[in-house]
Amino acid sequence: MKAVVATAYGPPEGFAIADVPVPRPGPGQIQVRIAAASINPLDLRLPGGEFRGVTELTFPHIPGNDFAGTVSEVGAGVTGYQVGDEVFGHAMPRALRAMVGAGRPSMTTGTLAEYAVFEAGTPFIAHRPADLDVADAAALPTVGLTARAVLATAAPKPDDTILVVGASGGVGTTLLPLLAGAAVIATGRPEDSELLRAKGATEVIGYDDDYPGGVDLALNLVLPSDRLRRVGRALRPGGRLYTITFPTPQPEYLDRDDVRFELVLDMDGQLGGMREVAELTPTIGRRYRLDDGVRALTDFARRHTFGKLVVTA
């Protein structure tokens, strides 16, 4: 089948578009017939070599965790689906197992190709509503469950103002309806700020900008944590500080004990799964076939992303 593939640790633009052996299920899972994924941070962080303290991959490794596809084999004891599903989900790379959720955590071959596998029984995985197109499928999960996670941990309050620190990836663009009633600033770029205040933001503010004092809850989706002492200033006292990224929050990261400061992770689908992330809506910033998925990955790592970036069949 075809696939992107990283044959060595580096950068995506030493990927390439490969001939490699269909994946075959096995007990509990699912073989899928990829139509559309979508990129994520992990996809180059991977095989970028930022985990090699915790694994090492096994080349060639096929990048991809978000998909949209048509079951086409199922493994011994598999209930919850036939062939000829459509189903979309979420999961991680196999290299990453001891990392992940505990029991039987969603785990991929790689959504980056024709093909893949999947284990079966998790809610990261589900069967596609007939009303949300396969591309949208496709850009929703990792996204999804990210925003809903944040919303149940973060529980904004109607009255809130709130920052949003990099409101234009897929999360922001998934997230900012959420929080219609709420005054939200987001920060993005000059040429985001029409699209981001139709996302519901009130105000746009530049990534370099000097942000207001004041803010009762903060929501970080693109800085490292231990770089956020600037955000951490514009909270009132009493604030809240939500980071989707790591390193895990430490009170001196912000140089104050006044405000709350927590990482937003669900592992175990415990905020919600596949199904509730279907009733969201995300934002597709451009669209590859997958004989350009390289282009893809590189294109995410270099240029500027307004939402999701979605490769198809």
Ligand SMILES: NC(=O)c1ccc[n+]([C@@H]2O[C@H](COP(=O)([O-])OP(=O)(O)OC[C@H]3O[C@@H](n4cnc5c(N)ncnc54)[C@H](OP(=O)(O)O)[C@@H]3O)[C@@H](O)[C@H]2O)c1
Contents of the next structure:
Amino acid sequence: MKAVVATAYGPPEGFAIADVPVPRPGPGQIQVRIAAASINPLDLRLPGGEFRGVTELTFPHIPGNDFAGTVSEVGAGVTGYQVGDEVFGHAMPRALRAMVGAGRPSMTTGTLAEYAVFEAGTPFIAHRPADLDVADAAALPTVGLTARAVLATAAPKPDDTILVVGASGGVGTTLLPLLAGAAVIATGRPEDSELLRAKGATEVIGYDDDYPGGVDLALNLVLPSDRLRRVGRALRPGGRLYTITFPTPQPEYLDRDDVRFELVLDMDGQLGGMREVAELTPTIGRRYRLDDGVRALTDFARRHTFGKLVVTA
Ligand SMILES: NC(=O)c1ccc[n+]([C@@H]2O[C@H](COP(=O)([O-])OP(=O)(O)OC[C@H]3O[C@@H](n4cnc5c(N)ncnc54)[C@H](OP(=O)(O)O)[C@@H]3O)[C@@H](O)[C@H]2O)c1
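Got the form predicted on its own; could you also share the form predicted in complex with this ligand?
Expanding to the full complex; the earlier chain stays at the top.
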């Protein structure tokens, strides 16, 4: 089958389209013919070598976590799916097994391929609703689950003033409509301004502009959590800062101790499942065919992303 492969650690410019064996499902697994996949930062970070202290990849490595497609083979003991079922979801590369939740881990052989194998019994894979377009279904899983988890954890109040840092990306563009009704200050490039307002931002500021003061709630969707001092200063006393990035928040990352500062990470799907995710609206910034999968990954690394990049079969 055709797949995007990394053959050694390095940047996406070194990836290639290759012919590799079709992965077969073992007990409790399903094989899916992939109709669409979307790109996430992890697809570059893992083959880039960022997790080498935790795990070593075997090559060729096929990137890709998010997908929509059709079940093409069912392993022994699978009862929830049949060949022909339309499914979508999110799964982690098998190399990261040690890092995912202990409960019902969602693992894959890599979705930037014609076929991929998944564990069937996870909350992160579900039947695709008939009214959810296949590209939208592939764009939504990681960012939708994350946006839902942020919303459930931060629990914004209607009169909150909210600062969203990283609003233009996959998670940000999915989250903004869920904040409707609040005063939302979103970061973006000048060319993003109108699109961000259409998604629900009431004010758009540049990455390096001064953040406003007196903010009730700040949501960091992009900066490393040890680089949030400036975001912390924007909060009013008693304000809350939630981040989705590592390293895990430490009080000393901020120069104040009168605010709340927490990581949002929902490895076991406690804060929302695929049914809720299917109701969200993704923003697809650019589309590619699998033959152009390497370009999709290099564009994600080198060009500005507004929303998601989707790769279709
Ligand atoms: N905790 C979790 O469960 C979880 C889940 C999913 C993702 N994540 C992490 O969350 C982060 C965002 O994910 P994503 O999928 O939304 O990534 P993404 O699509 O790459 O979005 C990041 C956005 O932030 C923009 N940006 C870059 N530098 C900025 C700055 N200094 N200030 C404001 N915005 C800036 C980027 O634009 P440019 O093109 O200008 O760079 C891009 O539009 C990643 O680090 C990812 O690993 C965490």
